[in-house]
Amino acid sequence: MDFTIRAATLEDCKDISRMILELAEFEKVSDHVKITQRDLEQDGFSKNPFFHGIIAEVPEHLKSREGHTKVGYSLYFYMYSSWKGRAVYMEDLYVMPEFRGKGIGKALMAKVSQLGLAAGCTQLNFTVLDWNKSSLDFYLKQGCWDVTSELGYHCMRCEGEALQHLAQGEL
């Protein structure tokens, strides 16, 4: 299949803003997605940006039964490990379901290992449900393990009025 894989941009945030809410609907969790498009435009593009991002674009002649051309993304971080140093964290990767199995998530996910090795980094991180089989299965191909059932970690997150609380030290 004919497709590119670039940086996002600015004018991509309505795109990135449609494919989470589609990403969050196949996750069961839309009702979760709270960031707005312009809540991407200003973090994701300011001077001092909290994420990056990829696009995975096909031809006019190629888009979906929609209209859209840009059919899959990827958002990602720079973080630290404190045993491995320099690290990536992949937060979405997401590609439309026609536009699935064709290479599109596999160039995406190695836009994302180019760009953290580029940058020094040793590993690259990111989540997927327990239920997602296809999805488990396909990081596994890549070489990916599961933190989780070989290292016992959990993913643990703090928010809302608790971490509120939490910052005023009242837990």
Second form
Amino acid sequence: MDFTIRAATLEDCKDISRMILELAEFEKVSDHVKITQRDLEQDGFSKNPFFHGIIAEVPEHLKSREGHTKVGYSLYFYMYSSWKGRAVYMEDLYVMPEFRGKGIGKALMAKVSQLGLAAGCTQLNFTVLDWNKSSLDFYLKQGCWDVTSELGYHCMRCEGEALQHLAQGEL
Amino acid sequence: MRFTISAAKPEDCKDIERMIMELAVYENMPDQVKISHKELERDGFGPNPFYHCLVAEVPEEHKSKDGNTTVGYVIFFYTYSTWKGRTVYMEDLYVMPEFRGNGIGKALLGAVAKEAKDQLCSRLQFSVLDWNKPSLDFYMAKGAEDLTAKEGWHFLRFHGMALDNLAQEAP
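Structure of the form predicted in complex with its partner chain (previous: the form predicted on its own):
Below is the entire complex, every chain and molecule, led by the chain shown above.
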């Protein structure tokens, strides 16, 4: 299938927002999505962006059933490993179901890798839910490894009241 | 015990490098540390740093057995959740063993949480090794959630040849 991979622009935020919700629905947590198209515009396209985006687009004659030509995206940002230095974190990777199996997901991920390597990164990191077998298989087949299973690292989070108390030095 | 928490300066990178290695030894992975104070200096200071760092210092009269007054550090950076927006990731939090129990770890953690709130971040995320019970207990007591145990999130990683191979497939 004919498709292009390119850097996301401000105008893409509407479609990115749409696809973020589609991905959240797949992960069974669409009520967790609190950010809007406006947040993406402000946080991704200001002087010091919090993230970068890549879009997969198909030509008009291959558009989706609902008329979309922007059919996949990846959001990533730079991070730091105190052991290995510069790294890139892929926050989301998504291709609309009707466009899967055509190499689009792999092309998006490959682009993030290429940009990461060009910026001096030695790792591409991301997270996957343990029940998401199709994604786990996809990634493991490309040669990545499961740091949680192999080394025992657990993802931890403080938010809401817990974060508030920490910030106020109350706990 | 009196101590101060302040933003790291380039001159602190030798101490940060020392303490990164101490933490890696504790985590049984000292051979995994590949960066030195040179990369820390290059990547942590300037207009677009890859990370931020706070250091804990004690006065000269409280210096360590080895003569160090820089006795703890925290490395963090800004990340993005496509569900909740701006977040902070805490890469390392460490206090030299002889200075523990004086509230230094709590103060470093609180300082990062405050920065997170000031920058309108809704989450503070980090990882802990599953066998590291003292750390798990420390964080859980402060209201942290273990997302790996609770929701099944796993960290996955591409590095080395697998990352190079992936990047070569970028369109």
